[in-house]
Structures are given as C-alpha cells and as structure tokens.
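Shown next as structure tokens: one chain only, the form predicted alone.
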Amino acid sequence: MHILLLLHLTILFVFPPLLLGIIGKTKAFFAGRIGPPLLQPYFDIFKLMHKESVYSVTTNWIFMAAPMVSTAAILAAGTLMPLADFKPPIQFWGDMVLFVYLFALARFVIVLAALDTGSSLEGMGASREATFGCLSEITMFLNLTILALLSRSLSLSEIFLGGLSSSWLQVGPVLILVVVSFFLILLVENSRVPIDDPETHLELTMIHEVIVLDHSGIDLAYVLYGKAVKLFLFASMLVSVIITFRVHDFLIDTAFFFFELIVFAVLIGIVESTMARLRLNKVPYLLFSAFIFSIFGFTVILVRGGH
C-alpha cells in the first residue's frame, strides 16, 4: 500500500513536465525542425529554481506568495485524482467538488498577484483569465456531475477507477459529448492553442502569459511547474474517461497509463500545429459550445434516470 502511494506521488511530482516536452517535440516535427530537447521543461524549471526573484516596489506579500500557493493548490488537487490503477492519497465522498475549487483557488491567487502589480496590461490579462475561468468552471462541474451520476458516486476514485466501465455500452454518445467538452475545457484551462499560445508575447492577445510576466526566478519556476501539473491532471482525467479498461496489475496499468498520456500529448501537439489561434472574441463561443455539449449530456442522463 505504501509502495503504491509512493508511486502515485512520484508520478504526480515527476512526470508532468515531460508532457510539455512531448508537445514541443510534436510541434517541432510538424514545423520541420528538430526542436528543443524532450527534457527541456525540466531544464528550464531547474535553471529558474537557482535564480533569484526580482520584485517591483509596487508589489507586496500577495505577489510573492501567489506562485507557491497556486502550485500547492494544484498539487493538492493531484492528491485527490487517481492515476492509472492507484487510489489517491486523499479520498472522501464529495472530493470532486474540492478538486474543482482547488483549481479555482490556483487561478484566483495568480489573478490577484497580477492585479497587485498595478500594471494595466496584467489587469487586462487578469480580466480575461477570470472571465474564461468562470465559463469553464461551470462546464467542468457539469461534466463531473454527469460522470458522478453514471458511477453513482461523488468521489473521484470511484468515478475513474471502474465506475464508468459499463457506461460506454449504455450511454456512449453522452460520454462522447463529455470527452469533447472536457477537451475544449482542457485547452482553455491550460491556455493552449487555439485559445492561447504559451510561446507568444503579443500584448493584445495574451491571456495566461500576460498575468505572469512580472514573475521571475524561483517564482516563475513555481508557475511553470504548476502549469505542467495542471495539464497533466486534466489529461489524466480525460484519458481515464476514454479508456476505462484495467487489468489491475499495477505495472501493466501504469505502463498503459503513460502510453495514453504520451499519445494524448502528441494529439495536443498535432492540434496546435494544424490550427490557427482563434480571435479573442471567438473564445467565448468555444466555451459556450463546451457548455452546450455538457447540457445535452446532462439532459440525456436525467431523462434516462441516471441509468
């Protein structure tokens, strides 16, 4: 039991930056370039961890604490999420509600830090981040509610560890709607193309990147690492909904889980390589589309009586 717990924490703490490296390599392949090394995200975080942070005289303790609090909240959410065939370190009835609100807390403190700088540019980005976050959170809650109704549980462990095993045969179209909606929310929550571009610094189009412009050194390392963990957790949720089969052998299930995540990271890289970024005023339409998919799925489940 202790070994499985240690494996869960090891995967949660160590593996996430690799997904960003796989996405980068995939995008480089489609662009006809060699691209950065696969482990470049680890190198960047390690380098920043050894650099000193620089603070503006207009900021206070809120700006200094926000990166650590945000990363801690995301890691805390990771302790509620089952990975592969491992039960999470923390599980209780209704933990899916806390799971969503830990992400909300991570967003809130980063937005607060952006406002603390007094920069109009970061204030603009904070407004965008908060607006899109409000639209995505309700859709995420709806999707998790659908999964809770299908698995008859409000615990993430029971939802993702076998609770959906027969649902694809019974309500496959509903789960397809959930998967599409979840994928759109993943792109929004993690500021990926076509919603945002983590590699650009165009002032009028940035969303997430603009609110962390003033962070440097170890603070920026926390931000980048938290961002990687968040993408990892969203990807884990999505692949757990798509692939519900388990052999209940921790080595095989873990290897298959890694394979699923690698394929998913490649898929994100393909999407970012083949799609242009949306105009900013078109992003709400994509969020509304994800919400409508969730509403349709939720309505079907209610009509069927949750069966």
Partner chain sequence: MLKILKTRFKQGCRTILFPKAKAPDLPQRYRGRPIIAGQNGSIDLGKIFFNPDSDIVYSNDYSMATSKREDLVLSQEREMALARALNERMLKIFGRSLKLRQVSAGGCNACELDLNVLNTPVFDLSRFGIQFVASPRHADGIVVTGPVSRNMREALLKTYEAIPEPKLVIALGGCAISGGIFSDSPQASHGLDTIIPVDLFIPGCPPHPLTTLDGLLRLLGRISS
Given for the second form:
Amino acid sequence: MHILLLLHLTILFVFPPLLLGIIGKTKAFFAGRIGPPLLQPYFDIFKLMHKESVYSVTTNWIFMAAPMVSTAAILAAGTLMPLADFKPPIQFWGDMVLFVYLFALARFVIVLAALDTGSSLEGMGASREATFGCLSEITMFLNLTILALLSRSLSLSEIFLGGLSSSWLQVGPVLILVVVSFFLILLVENSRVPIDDPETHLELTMIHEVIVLDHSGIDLAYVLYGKAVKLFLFASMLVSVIITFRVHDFLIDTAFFFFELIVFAVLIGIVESTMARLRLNKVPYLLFSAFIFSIFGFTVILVRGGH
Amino acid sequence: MELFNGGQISLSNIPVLTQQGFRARILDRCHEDARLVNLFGHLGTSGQVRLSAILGLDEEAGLEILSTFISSEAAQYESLTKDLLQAHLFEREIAEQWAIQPLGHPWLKPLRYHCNYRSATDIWKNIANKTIPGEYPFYAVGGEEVHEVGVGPVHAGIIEPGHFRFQCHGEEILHLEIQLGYQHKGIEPLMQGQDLKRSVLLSESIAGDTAIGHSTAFCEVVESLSGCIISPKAQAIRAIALELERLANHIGDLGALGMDAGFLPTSAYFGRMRGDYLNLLLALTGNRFGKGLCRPGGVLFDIDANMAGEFCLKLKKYKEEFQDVSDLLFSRPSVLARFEGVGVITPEDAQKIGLVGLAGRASQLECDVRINYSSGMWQFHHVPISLGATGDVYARALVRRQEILRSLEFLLKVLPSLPAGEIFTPAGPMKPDTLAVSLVEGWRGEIMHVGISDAQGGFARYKIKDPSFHNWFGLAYAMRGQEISDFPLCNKSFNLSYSGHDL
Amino acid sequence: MLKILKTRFKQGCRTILFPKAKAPDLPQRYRGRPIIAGQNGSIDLGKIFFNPDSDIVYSNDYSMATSKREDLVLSQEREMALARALNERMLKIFGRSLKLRQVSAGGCNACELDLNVLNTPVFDLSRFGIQFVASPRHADGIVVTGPVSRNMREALLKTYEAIPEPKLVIALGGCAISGGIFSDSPQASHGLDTIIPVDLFIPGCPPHPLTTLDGLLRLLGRISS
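So the form predicted alone is up there; where is the form predicted in complex with its partner chain?
Now the complete complex, all chains and molecules, led by this one.
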C-alpha cells in the first residue's frame, strides 16, 4: 500500500517534465531539425536551482513567495488526481471542487506577483491571464460536473477509476463534447498554440510567458516545474476521459496510461507545429465555444435524468 | 537644376534661392508631381549653413536640386512640414545636426541624440548629457482607462534596439510613438575626410543587411565625382549581388512573418532557404552579406562561366522550393486571418508621408528606383514593378513574394549572358567642390547617398539616407486603432532598419 | 495537414552533424583565420575588418574564438590559443542548459542576423541546450553585438545587472571586441571589455555562424583543441 503511494508520488514528481521534452522533440521533427534532448526540461530545472535570484526594488514578499505557492498548489492538486490504476493519496467527497480551486489559487498568486512588479507589460499579461481564466474555469467546472453526474460521484478517484466505464456506450456524443471542450481548455490553461506560443520572443503577444518574465533562479525553476505538472495533470484527466476501460492488470494499465500520455504529448506537438496562433481578440470566442459545448453536454445529461 | 541618378554638379552651379523662394519652389513642385527625396544641411565656406533640397521627378527619371542659405545668427527658417509632411524627419535631422530651428514644426523632437556639428547651442538642452530618452516629450493620451506601455530598447528577440511607446486603451492602440537613436554611431562625420578606403568599409556597415545596397551607392558617388565609368561586367556583378541580397532578406522576412503568426513549419524552411542565398553571396564575395565586393571602380570578385552555370542550376532548384513553401504559407486560412486587414496604410496616406520601397509599393505607390531612375543593369533587363493592393500586412507579404520571383527571373536572365571584360579599374581622384548623388533600390527601398567633395580630394559632407528614414513613421501611423498584439507582426512586415535610420 | 507532412518529408532534416562530424566546407573565397607565416609582426583579430583589399592572407579556417582578448593577437611565436572550456563548476551548471540573452548595442545588424541563423534548423543550437530567451532574468549570459554606442550604454549595463549569477558575457563581432570600424567615433566605445568583463571573444565582420557555433561549443567543453 505504502509502496504504491510512494510510486504514485514519484511519478507525479518526476514524470511531468518529460512531457514537455516530448512536445519539444515533436516540434523539432516538424521543423526539420534535431531539437533539444528529451531530458532538456530536467537539465533546465537543475541549472536554475544553482542560479541566484535577482529581485527588483519594486517587488516585495508576494513576488518571492508566489512561484513556491503556485507550484505547491499544483502539486497538491496532483495528490487528488488518480493516475492509471493508482488511487490518489488524498480523496474525499467533493475533492473535484478543491482540485479546480487549487489551480485557481496557483493562477491567482502568479498574477499577483506579475502585478507586483509594476511593469505595464506584465500588467497586460496579467489582465489577459485573468480574463481567460474566468472563462476557462467555469467551463472546466461544467465538464467535471458532467463527469460527476455520469459517474454519480463528486470524487475524482471515483470518476476516473471506473466511474465512466459504461459512459461511452451510453452517452458517447456527450463525452465527445466534453473531450473537445476539455482539449480547448487544456490549450488555454497551459498556454499552447493556438492561444499562446510558449517559444515566442514577442513580448506584446505573450500571455503566460510575460507574467513570469521577472522571475529568476529557483523561482523560475518552480514556475517551469509547475507548468510541467499542470500540463501533466490536465493531460491525465483528458486521457482518462477518452480511454476509460481498464484491464485491471496493474502493470498493463500503468504502461498503457503512460503510452497514452506520450501519444497525447506528440499530438500537442503536432497541433503546435501545424496551426498558426490566433489573434488575441479571437481567443474569447474559442473559450466561448468550449463553454457552449459543455452547456450542450450538460443539458443532455440533465434531460436524461442525470445519467 | 536637373540631375539624373549617378550625376554630379559643381557646387557653384546649384541654384541658390532666398529662403522664401526655396520654400515656395519646393512646396509648388511637391504639390504637383515631385517628391521630396532629400533635404539636408551642410556648411558653406562662409560658415553659414546651406540647406539643399533634392526633389524627385519619378515620371521623368530626373532630380531637381536647389539650395538656400541660413545665417548662423538667426539660425532659423520657416518649416516646410506644416505644408509638406514628407519633410518632417529631414527638418528634425537638420535641427539636430546644425542647430537650426524650423519655425512652426509640429513635432520638433530629437532624433539621434548628439551634439550639433557646428558647435553652436543645441536646440534641446541636455541632449548629450542625459541618457535617452532624456527630455523627449512623448505624445500622451489622457484619460483614466488609458495606459502606457513602453517596449525596448532591449527587445526580447535578437533584434536591434529601439523604443516603442504605446498609448493603449485595453488592447487597442490609440497612438504609437517610435523613438530611435540608440544605434547612433556618428557615421556621417566619419565619412568626411580623405580616407576613402575606410569610408567604403563604413558604407558596408551602415546597415549590415544592406551592405551591397549602401556600398553600391557609395561607389557610384565616388565614381561620379571622379568621372569613372565602370565596366558592364562590374555593373552586372553588382546587380547580381544586389538581387541576391534582396532575395535573402525577403525570404527571411516571409519566414519571420510566418513565425510571428505562430505558423512554425514555413519559418524553419524559409530560414534555411535564406541561408542558401547567403551562401551564394559567400561563394561570390567571401562574406555572407557581400561585404568586400563593391569598391569605387568596379567589383573585387569575378563570376566566371563555371560559377555562373553553378549559380543558375542552384537558383532554378531554389525557385521550385520557394514556390512550394510559399504556397504552403499563403494558403493557410489561419495565417491569412492574421495578415489581412492588419496595419493598413491607404495610398493617400502613403503618398503624404512619403513612403518608399516595399511599404510604399504595398500601398499602391509606384516607387522603385530600378524602374523610375534605372541605371546599370536594370536599364537592359527590366524588372516589372510589384504592387500590392490593400496596404496591409498581407499586401507587404505578397509584394515580397512577387519580388522574390521577379528577382529570381532577373538573375536567371543575367547570369547566363554575363558580359566579358575587366571587373575593376581603381577610380581616379575626385573633382573638388562638386556634389554627386546616387540612388539604389535596396531591398527595403530607396537608398540615396549625396557626397560633396572638398578641395583636397576627400568628402566635405556625406549625406546618407536609408529607406527606413521615411518608413518608420509609416509603421507608427499604421498601428493606430490596431491591437497591440498585432504590433510584432506589423513591425515584421515593414522590417525596417534601426541602424540605417540612426547612422 | 497532409500538405505540411508532405513538405516536411520533402525538406527532410537539415541539421548539420557538426561537431560530431566535420563541418561543411566553406567556399574558397571565404576569409577565415589570417595566416601569419612569412609575415612579420602580428595581426589583431579583434581589430581587422576581414576585407579582401588589405595585405592580409586569409585561410579557410573558421575557428577563431578565444577566451582572452590577448589571444586574439596572432603572432609567429606561438600557436593561436582558441577558446577554452569554462571551469568545472560552471560546466556542471551550464554544460547542458545555457540560456542567452542578446543585446544589440549599436551593431549594423549583420552580426544579429548571423546569430539568428544559429537557431534555424541547419545549425540548431537547441540540440546543445543553448537557447535565446526573452528576459535577462531568465538568462545565464549575454551576447553583445555592436560597438556599444553611447546611447545604448546604460541599457546594456542594466541588462547585465539583471542577469542572475553566475553569468557569462560573450562579445560577438569585431565591433563588440574593439569598436571595429567605428572605434574612431566619439559615439562608440573601444570594446566591450572596457565596460564589463568578457568570457568569450568571437571575431569577424560578421563572424560566420560556424565561427560562433565553434566558439560556443568550445566554451561548453563540447569541442577541445
């Protein structure tokens, strides 16, 4: 029991940066170049841990604390999330609500830190992040509510560990809507193309990148790591909704789960390589469409009497 | 008094008018069919500042030149800008270089932040003591919800420095002001004197990506002043190098535009293709930017039949590759959605501001030195003008694409039929007290060099005009009412030179 | 989507295998490291302009980057001391992940463009873990081009101070090393090392991308002399 718990935590702590590495390699393939090694995010984080931090005179403790708090919140959310056959270390009735709000807390402190710098560029990025956050959070809640209704539980572990096993056969179209909506939310929350280009050097177009422009050293390491874990958790959720069956053999399920995650990372890499970035004023439209999909799905479920 | 491209005129033959006559003549001609191509100051023998204007008569391929004198005590004159917008930057430059006040100039602010050249009192206090922007009064928009965003001088990418001050309401730009001068190295004073060997090296470094454009213009000025006529082969090689430079830069721009729109595949391919053209320049001149090719009297490197054949084969292959990849870019709806309707400049505004080159042609202005003031190889092999219809980012990208194809066609025509002959005969001494002009269509637009020789065989004054000098204002103007996140794309669609502007 | 895959397979993977394999040959007219044999005196790589109409004879050798300013002065007495790797502590930190910030301090743009080329598929800096980042706070070092014009001096110093320790400084191009062709102008400096300490000098006007790449890789210990 304890070994499984340790294993779960180890995967949660160690695996996420590899997803970023896979995305990087896929994009490099499409660009016709060799690209950074798969383990590059690990090297980057390791290096940042050995660097000092530079703080500007306009910031105070909020700026220094924010990256730590943000990453801690994301990791805490990770302890609520089941992976493959692993039951999460913490589970209770209603933990899905805490899950969403932990991400909200992470976003909140990072935005506060951006405002703390007093830079107008970061202020702009903060306002964009907050606006998109409003729209994406409500959609995420709706999606999770649909899943909760289908699996008759408000606990993530029960939703994703078998709660949806018959749902694809019964309400397949609804789940398709949920998946599409969720995918769009994943792209927005993790600042991927077509919403935001994580490798851009154009400060005026950045959303997520510009608000972390002033962090350095260990703070930046936290930010980078938190980003990886957030992507990992969202990807896990999405993958668990798409592929709901379990063979109930521990090794096979876990291996298959990682395989799905890798395929998913490659898919994100393909999307990033083949789509152009949206004009910033079109992003709310994208978020609204995600919201509408969820509403449709939700309505169908309600009409069916909640199952 | 009329000149042609590459012509020269003795200083004593330039018509000198009174200040009112000068002003009236310029305004009259420019409101008809002329264009203010240059307006600069230089020191007369009596220590007075002499203002010279060069008007371009595009239809007749001629240039009109006229002068007036400003007394050093009064040190002022009535500004042309309030009636002719094209003069605005020229007058600011004259104010900074010669401490001459243009009365009634609506936007008199420092340009490059240096002390004036005649050791008089500078027009702006503390121009050289404080770090820029110093006392620069940015145009500010009032209101509680309006916020100001400043970007630069150090930008996030690998790009030259400049400061952009946006007045925004939310995401909409109400006003953009571009403040440059960070790259100022004082090139014009360095060009004075007798060391022509050094001056030609300087001309290659005015804007490194336009080394061939500027060095060709410099060589033409020296050749004009020394009465040297270069061989047809040298002319052909200069033209080939200039077109290769144009190709490399336009392709690089298309790649960058694709990347700024977030579409990554084409940026990688175009980036590599740009390298192919730079490698052709490297094979020809030993330098990826063509530095070391043009010298007064001809060129230093030859193209023999083997090299010409090799180049032709490669260019044919590159042309096919280019068409594939550019089709990929221009057929993506997501990319077109980012390009169309962004950063529009209407033809009327373009003409009022005096846009030149690529940006002007994208707004339907027919300005191309290779056609309007053709010289050298372009007199024999015409390159049809590439015009854009809508004046937006899409038009500027489309004009680039057309120009790439036309340059490739030009090269494939000229390379197989290179004239025979010498490539270099050193130019002789320059005629004293004479003014010469040369115009070159660099890849950004119209480059103009004006050289005034002194009595010792060197330059008393050398005036450099890069096309960016006209077009930076166009960029600032195009951004009004646009989204701030579209700015990088728009900036890239102009791709102007900071170093060429700042000298 | 299919069109993209088709174009990708047509274009292929273009990254050169250097440093594992030999670098592609440079054309015969390329002006690389000057040859000293048979000439008296010395040649300062940081001050020459690599122009064809000088007395200097050039070889085809692109590796010219050094760790010390003095090493740029070629003379007959000793062999050129190319750039050495960082010390062990720095190598441990930066060996696999080096983020650089570029500051253009008055350059003509040629050095900047040829630096940009290193990020393209042919040279692909990212496979070494080297990347150009948007903020000095994220960076481990700056690459400076241009003769440090008076108007850029303060911006350069501020950027330098914003980089967290440990940090590196790389001077790229003749202008950054000595002021280059502009060193006579009162508006330009006489070299970056008169303002801040420099760890790597890469000469050229502009340096060929292979020279820059070679210099960076030697600094990271991926190529040894």
